[in-house]
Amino acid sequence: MNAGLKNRGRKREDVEDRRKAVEQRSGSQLKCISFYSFDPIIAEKNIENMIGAVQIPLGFVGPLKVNGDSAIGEFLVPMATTEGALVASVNRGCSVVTEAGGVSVVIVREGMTRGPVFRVEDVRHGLEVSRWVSDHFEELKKVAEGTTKHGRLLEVKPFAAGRNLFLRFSYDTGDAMGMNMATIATEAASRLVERETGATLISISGNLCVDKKPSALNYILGRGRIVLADVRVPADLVKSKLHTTPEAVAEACYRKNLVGSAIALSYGFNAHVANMLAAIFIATGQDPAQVVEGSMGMTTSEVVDGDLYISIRLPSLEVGTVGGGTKLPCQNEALSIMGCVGAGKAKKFAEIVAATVLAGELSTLAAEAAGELASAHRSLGR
């Protein structure tokens, strides 16, 4: 047997040991969480102390038509969730945008963040380390890109307060998500910066990145893409398949998305976006906690010449198609369905979330404006 052999058998034994350990510690009987698909060495950068893996029902929408810069045509979307409803009511909104002529996105900035912090002497100091920064990007880009084949600085903002300096470096990191790309580049920049400027390096992470947290640095700025989308229903399909009227759904975002998110200072001016990220990122091997960057979507809708227009802004979608889950063999196919496997095609990727969350937004507050909402949910199961 060779060694390669030898050691996938000695991390599937490991699994079935720690998975006993904890069933005789519990009292569980964990018969369904031992049966899985894959070798648990494709899983070891994943997941530390593995038992096992837990099934999500897997469903999905479409065809749904998006007219994109990288996707282009219409395909089905793999979700999965445990909401009832979700799916269906997704699948609603993906019929009547694509009857519509189909959604049309644009990806407007891209840059993958982190934000380490400096301790400096006092105020003047912390300005001489800014100005360092600016004069010698350079240097800072060619350590931080010496580090990684696809990642490039792009730029790097600071800010300051006291004898606290933010240094938030921004990257394009390919067809990665790239946190972890964009964390070891930092560090290995952030060591010059100690080095040639006496500021000292107290965490990699400052949280002025901002990750995994909602914020309106990242609301305003952006992380990972931000994404437009937009769509134009014709009055006659919002009537037929929506059975509410382009006024009342323009209404209904208005007066929900808007004012409601206004009153309760949400970073969210929109339905329910995280509904449509998770379900897509869990389906994927997408970084599920970036949903929280990912729900500050912005979604508004107004009616022109009788028709109702709807469209979405998100401004930190932070997806993937290689690197961290996407190579798990259910997520792998899962992309693949979408044509989204491996390099060359994040932006597809992130051009048919938008799509999806536009169609997901549009039937929602439809069901809404029409009263349906909770007969939705009571004759689906929630």
Contents of the next structure:
There are 4 protein chains.
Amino acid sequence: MNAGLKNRGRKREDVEDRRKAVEQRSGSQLKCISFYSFDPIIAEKNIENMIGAVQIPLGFVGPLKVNGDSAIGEFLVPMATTEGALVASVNRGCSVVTEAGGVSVVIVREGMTRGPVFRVEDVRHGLEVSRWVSDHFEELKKVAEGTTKHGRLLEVKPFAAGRNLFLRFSYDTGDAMGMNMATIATEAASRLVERETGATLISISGNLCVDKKPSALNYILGRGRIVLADVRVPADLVKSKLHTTPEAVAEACYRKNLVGSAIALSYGFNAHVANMLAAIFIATGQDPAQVVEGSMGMTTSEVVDGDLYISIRLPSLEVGTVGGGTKLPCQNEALSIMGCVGAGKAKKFAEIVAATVLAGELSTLAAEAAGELASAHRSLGR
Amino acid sequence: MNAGLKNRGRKREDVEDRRKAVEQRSGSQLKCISFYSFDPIIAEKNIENMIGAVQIPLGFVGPLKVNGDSAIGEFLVPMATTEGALVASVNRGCSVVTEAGGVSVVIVREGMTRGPVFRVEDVRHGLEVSRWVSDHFEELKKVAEGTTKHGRLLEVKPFAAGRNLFLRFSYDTGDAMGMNMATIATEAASRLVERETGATLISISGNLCVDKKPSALNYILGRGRIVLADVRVPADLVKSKLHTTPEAVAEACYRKNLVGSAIALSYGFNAHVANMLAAIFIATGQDPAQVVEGSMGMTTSEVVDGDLYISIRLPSLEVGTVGGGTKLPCQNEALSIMGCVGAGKAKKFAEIVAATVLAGELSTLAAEAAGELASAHRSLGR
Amino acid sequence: MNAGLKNRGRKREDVEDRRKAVEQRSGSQLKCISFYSFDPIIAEKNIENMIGAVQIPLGFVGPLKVNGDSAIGEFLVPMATTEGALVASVNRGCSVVTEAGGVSVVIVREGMTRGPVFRVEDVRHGLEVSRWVSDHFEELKKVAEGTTKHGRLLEVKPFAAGRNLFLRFSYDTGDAMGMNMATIATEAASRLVERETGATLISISGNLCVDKKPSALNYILGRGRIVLADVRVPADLVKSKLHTTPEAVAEACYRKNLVGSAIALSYGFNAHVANMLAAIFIATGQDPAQVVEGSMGMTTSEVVDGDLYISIRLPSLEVGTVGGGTKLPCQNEALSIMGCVGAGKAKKFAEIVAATVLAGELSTLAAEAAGELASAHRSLGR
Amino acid sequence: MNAGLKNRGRKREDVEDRRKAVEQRSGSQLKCISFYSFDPIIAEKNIENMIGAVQIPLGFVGPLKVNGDSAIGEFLVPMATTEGALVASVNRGCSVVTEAGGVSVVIVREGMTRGPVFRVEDVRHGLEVSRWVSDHFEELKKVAEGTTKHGRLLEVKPFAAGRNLFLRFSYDTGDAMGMNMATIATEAASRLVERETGATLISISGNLCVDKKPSALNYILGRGRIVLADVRVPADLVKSKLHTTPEAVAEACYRKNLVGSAIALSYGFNAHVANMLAAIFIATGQDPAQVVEGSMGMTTSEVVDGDLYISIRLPSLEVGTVGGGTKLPCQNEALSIMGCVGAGKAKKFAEIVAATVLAGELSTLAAEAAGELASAHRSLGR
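Moving on from the form predicted on its own, please list the structure of the form predicted in complex with another copy of the chain.
What follows is the entire complex, opening with the chain shown before.
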């Protein structure tokens, strides 16, 4: 292998060397990739084998009025995407919900989880280990929290099957998304469990976390934050701005998001939650693979007193304003647009994200519903 | 609202104006975001309200030996991420599977889908419409294909419930991921269905597609490509390079990916498929929200004749080498590293992606398994 | 062990002997159990270790008007249950739907399945075996059908993951539920696959059948019969007979069957489909464990022109009028009430079952909805 | 309608009248159905429109050695079925596990649930209602428990989406399965919630219970009892009695119950749990429709020190020894065979059921595995 391919360093010239080696080996020209403005040393905990950067076009939506507990006011929201029409559509939604008075947002649960798997002797041993864990929660908490400044162990839930025992640890991780914090703390606690109970840790992640996979477990118990948001849009606003009616939006939402998703046995009862999450996650240095569990949202819509009621439920929204990619310059700037940089801002950020998701859901559903009206016009016009 | 916030144009100065307006309104400084190297006009179909770009650190893994039908040889694979250790870990996996002779990859199904929902009178009417669709497939095909140069209608599957009729259209979309192509073609075909059967189109997406939501439908019927990959790693290579044993990796895979995911009722029986997909998707201009369905992979592992057999099944891998963000300069360069630019390259690309996913799965499972050995060492040493 | 416990014979005196041995060993008195009217010899293929019979109270519902393709007219339907109020409630539903003109029923798919699992060398071998199966379908069909008078092999669908290859065989099994027929035919075909491809049969059921387990596979692809049924009930009938309104029933159906089941990630979007199935299955000699997949129904309801539209979708209704317990005297008599004894009656029977299920769904949803009205009355009356 | 069809009474002659009316109307002869030994009056809370009874052949399995907390010793277990070979197969399993020392059983959770759905104003109102419920748990408990002698309210879990609020009430229902008890208590508590919070009860079952539908909710949180059982079978016993090897059984279990069920996205990772449940439920007066949630078991198997380890996890086993059909004569006798009649016996009964399920799983998996050996013999013998 070409020596230049090795991961020898973190300085700009090391990056250059590697990039050239890649060019040479692959016969490609990596001009655009070599164009980046940050010092690689600040990304040393974010990437290895760095050869440059990829530029993702960044747009924004808003102003979006949010009536949350932490996010109160009008916000501009950055979105990085290469999917044409996405920003425009979400922006339309923002305009409508803001004119309607803004999006209410409530957070109903918080906690980042890690779910290791242990091998036990048999079901009775598994039960004993579970009981030990329950009886020694304070000890586990002390050991787990000894590894972290900000993390707090909230609970440990056991799930057993045969010689497999899963312990789902849940943490308050402050303003960090918290996956690493949870992993390190759980590793320490798991070693204590091993020593005291004779259980053997097989994998620090036993897929009961559940990280980056769609799962009923996260859907039902939550991971990160469970966030609900809603808005009521007056009928005339639906007509003037969205060119459709509350009835048509509610029908599209019913047949598509509920019946359709039910027929598909989907874990996502929504139109395109993942789009908004992916664009905001990429813009702000979140972990884009966690869009997977984020996508499991439920969008409901009803006609209430002639107006359009629409809501979103996000059972697994995993975001942070410290750690991960949030400290990289562009990403940090993107967070700054919303006033969500650093400590004390994660709840605010989660609320803005949920509100933006709702705006995006409204706009897409309305567009789909209006398509039906268009067809009605055509068929009437024949 | 500040006039600068409006989406007035696509030139660099328009972007500047908007960016400044955003800065002014939000009180933020967007220096890094203003640093980008491509002409906004070439991104005009990728973003609206553009204010700059986000730089995502780009690394690479490889050489990775792939034994596919279209991808044959050793490849370097670009990955854009802010998650530290990911590139290093996948790279380790690439090194091992390459030394083991490379990853076999087979594609077993292709087809991009769109699943509109129609309102019908009742179940009998729904059945009549389904039959009409079946009887007039050639007509539908002609109308659908009349909207596209490359798309070919492969089949239409009906799903009915009460007054809801869903038609899942499946297309060969060539080297494009094909969502837009499928949407436009399905819209045309749906209008024909409406005219001829009395069914009313309610939403061009009835969530039977299923786009950007986890779903049993895609998991079982496939969307994009169903891709399988595997490799057999000699026991001594597992020991020397991964510091564990085939038995330990197989046990971790069994307890975590199978039992654990089963207990969590996850649609993903894997370690972290989404990580590899997200990093490659972002690097190469794919739709990152489609990591959602991509994440539904199954990783299996067994000890075979003392060696480690490991495989991945991706039932819904949606990628393209034309369209979407693939034509943007950085993204295009990233594709060029693998020799996957443009027409005729989508299968090759899909095979490389699947092989990289497998390398990443192997490395993470081995790391988790080795953690257990470490613990064994400690407990033995007491 | 007491000799009397052994399964020595099938005559009434053998049954007596065993029963007495059970009484002796357990210290119980089995008088009621010893009271049965059929000759044990006719049940010799239905049970082993027979000690008597359990009497399940039998009621009936109807007349129920069915507008199917095979079941046309008014029927009385036998139900065996120990759950008080069930028969009365379903009967109320029958009365309403009959007065409303009867239940429309359509069957949209038929086929009993068996899905063995084979061990293959690797994914490429698995693909070769799949192709061999596809290329030699006629041969497989011949071998499979050589084991049965009535079964016809319809298709074989492959599903692969690593060293596991699943082949889902689907059969037309005439008027039998057909599980045994499908098993024997698939065993023969599987041996051919083994001989010709080098694949090794690991289990004749690989859980891709999917027999007696809830599964997305059956939900989406169907097993037994996919049956849809619906009825439109005039508003005044809803009021006079069900003491509620179309709006209230539709709302209960929406919040419970759709939103509730979606929140619970249920495979059953209905009120109590399993109740009707269990009671009819037990009465008529069907396999009561197949109520499991039968329970995965979807009940939808809408207000249409002021009236109540309600429908049921049963994706996996597995019934027969020959074989299994259908030939036992009581069970046969129960089938005779509906004119569904023996050959040529399975479709008719499936249609009557689906119509009864719909009647039961309507009655329960209406009762739940009326509960709400009651509460409204109380709260209004304070 | 013939007057005789009316549900006029509960005496034997009323049953006769109705039966004759059914015969007349349907042209059938219901001799066997008219043969039953109990006084209809004792079934008056179990059935309406009674016309007789259906006789289900009853067999038994055992002796089965159970090492539970309540069930300790060897038991004979009654099974009512018309599926030939089922009793014989389970009996074989009982013989093997008993010789292996018996089945260990542990119960890890108890609680019968009811999950009504309320309509709330919006997500913020829903949050307020949830908080009210949490803050007034003791009040709700008092009201709920005021309706029942034996039921104890354990917890109330809220789940919200838009204008839908679900409250999942969980009860200790003593030795009754407890569904009716839970319904009545929840109705009372729900009225209190309505009065105090402004929420409107839409349906006393909002499908968050989840009764008689397969669901992730029950699978994860449990309903009725979560029961685990296991046994370790020496290799030579596997060979002599089951004609296969621990390795072959473990492989069949792995490829079928885990990989197969995962590919099918089944909620049941087992061979045929529903069979044992259905046969015991019907014999003992349980609710056979609850076999649906019971079927969601997970069977795991491993080779441990050369022996066969096999376990079952039943997350939703709903049984009782009082109430329902348990007081009917035959059913009561069936319970008496196990010493499980009446108060204080539900845990014992649940443990015996789980042990029987395990015996049935072992026997079927071994039979499937041995089928493979047979094939190996044939292929070796060619």
